[in-house]
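We begin with a single chain expressed as structure tokens, specifically the form predicted alone.
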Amino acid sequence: MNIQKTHNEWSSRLAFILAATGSAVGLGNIWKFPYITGENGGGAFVLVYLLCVLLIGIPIMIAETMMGRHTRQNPIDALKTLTEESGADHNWHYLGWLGVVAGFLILSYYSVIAGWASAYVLKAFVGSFSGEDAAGIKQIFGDFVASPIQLIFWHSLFMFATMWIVNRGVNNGLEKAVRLLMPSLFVLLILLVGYAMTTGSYNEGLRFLFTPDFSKLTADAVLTAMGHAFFTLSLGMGAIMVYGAYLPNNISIAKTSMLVAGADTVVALLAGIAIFPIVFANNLQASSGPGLIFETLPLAFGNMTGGWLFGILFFVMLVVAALTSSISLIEPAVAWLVENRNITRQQACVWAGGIAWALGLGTVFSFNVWSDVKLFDRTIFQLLDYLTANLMLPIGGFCIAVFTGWIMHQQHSAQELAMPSQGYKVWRVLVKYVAPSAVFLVFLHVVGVL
């Protein structure tokens, strides 16, 4: 096997678990969790999803970074390489394709929300939420979307950022920056969690969160609580697969993953410890929907005791998350083009880059000048989110599930993943039978048959 490494590795097991969970925790869980979980009655809703995070995630976590860090390529090369490998039809090397094209998508419009967030770190410091109603609120949110320029001027910003990061390599790029970021954001959390004890309302938030209310739980709710489970590991996108290629033969796959899905679980947890009880603190609803952050929340701190520096803090607690998903998202394709097409690593960062900041201006005019273009009845943003999240990443974790678990041969994943016999086929079952045929019913369900 004709193996190009043309990269660094992690220096410890930390860098690894670091910088995956970074991947991870990104605006879904800080973002995305807390309405979804407020849309659907909280604590069961939460028990569902930490089972599809232990049924589901983690098992094509541990497929998808064994498949990395076998073959020691980007997720397009490696797909090549296993499909040549295990004698398998030649189409199964459209997965890789698949997943590093999903993410490039992506981080197109990933960016510009991630702008959002980082201008709404500079509203809060300069007080524009103070003693605003909810009129005023939405206003703001309305005045701010509706502009390209200031839409176009953050998307720069942060997409420069996740660049510059990603320029500077594997070990003194991507680890220094998880290194700082990952830390600073839990750190942010806690803070926030702290906050929280002190409205008056932390006990009310926490049996919303972990009080299980079956009657509120509906087969929608099931799926949706799969669905997340599965999109918050950041599977299904080669992301985990590339991060794959850069660990260590001497760390275990299987503890290294089960960490990983267990720190981004723990995130989205505190994150709703953390809102839930300034929610109900100032009466706002917890089935706010999307506008839960940026429509929501402000309201709430602008009108409470610390709000200012509370807001400042989780508005750069959002940056910091959705900067280390970005360089996630942006390092297979960069990997692929330093591996395939001979130019440096700083070259592909400004193609990979500058592609998707182009194509990223589509998601701004969505919200404004091109707000009444509709593609299948969508905008532009609204298409792409469709695209990637309901389609191309289900059919990617489908896809790498069976893969692992039928056609790549079993003495290569055992030997890769290095773990105890009774581990090793609980794995097996978990990825031939239970991951796919869950994988496929949240597909059904997107597509509209369930």
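Return the structure block for the form predicted in complex with 4-fluoro-L-phenylalanine; the form predicted alone was the one displayed.
Shown next is a single chain and nothing more.
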């Protein structure tokens, strides 16, 4: 197949780094990491998460990028090609499907939460937070999520924006969006950390994040930490694979992956360092759940000098960070549709976006009219989150590690990665033994076998 016909290439190494970082850095870092850290007791949870990024996330990111570049296809076809090439059982190609389905499910609720962030741009702009105390800010959030109409409106807007950007293709849409955003987001977070230092609870925040108390660490918390390592690095579902497919040949996959994972981790930690001091200074609950950043950061914006502008910029950036991730959630499906179903990119975007939008209504209602509807003790949103981040992504990642470690021909991976031999050996040990056994052990722990 002529690759250039169906697949663009990133214009440079920087473009890939920005796009992969754009996919990795998103709501996962700024919205999810703080709230799940708060729900799971802080330090020990953060430590497990960091270990997972290092020992499982980075090796699997290298593996996924390598699979993408080696085949230069969408994840479903990439798995088919790799399976044939390695003479493996053809059932392996279902791994590509698992990824596409996980992408849809994640996008469905991701878009709803990104919709919240979009609504908060407007709230910041009209000065809703100005002078409000903690109770007032909580009320604003509570009233907002209680309204299905408002949530549907913002969810639709965000999904439409995702479809529009993806339709413009790799070089036009994706690259431009991330180039400006990533550095700006970084600067803004540093400024927020600066504000957190003035709250009087800065040390308490740091202690919460970095002093491990293992008595607070349940089996489910370990699974959530591991699942989050996959979620935040966009691993286990082919998003990074599809971006790898656009990566020029002469670029070092290992170095690039470490850089992306490093940037992603720094952003998450900065978000935590900015948020927890504000939580403690205002006697808020660290474990208050998905509303955490919406109930804390506006307090800072409403009470600091320049907070009006700061608030607008922050939420704009959060929305853009979410967009650069949502486009990678939908890209595997779109690439597959275009390459296999003979439809235009535009039609593929409409189909994929439309389905994810409809699914997203379940999440919208789980915060209001269906808040009592529970399956396995979880609302629809909680169930989707658990199913994707805690189960599908780790299972997908496990299979990717096993495939590249045990099944793919070693000479192919060695050639594609072109690493110094020591580095290659370390990577192989990690994907062959460490990552799969770690995921497996965590699952055993959760089902109570360990």
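Numbering follows the first chain given and starts at 1. Treat the numbers as computed from the prediction; the structure is a model and nothing was measured. Just so we're on the same page, rigid core means the largest C-alpha set that superposes within 1.5 Å between forms.
**Prompt:** Rigid core fitted, is the C-alpha displacement of V46 between these two forms 2 Å or more?
**Reply:** Yes, shifts by 2 Å or more.
**Message:** If the two forms are fitted on the core, does P332 show a Cα displacement reaching 2 angstroms between these two forms?
**Reply:** Superposed on the core, P332 moves its C-alpha less than 2 Å between these two forms.
**Message:** Once the core is superposed between these two forms, does I36 show a C-alpha displacement of at least 2 Å?
**Reply:** Yes, the C-alpha moves 2 Å or more.
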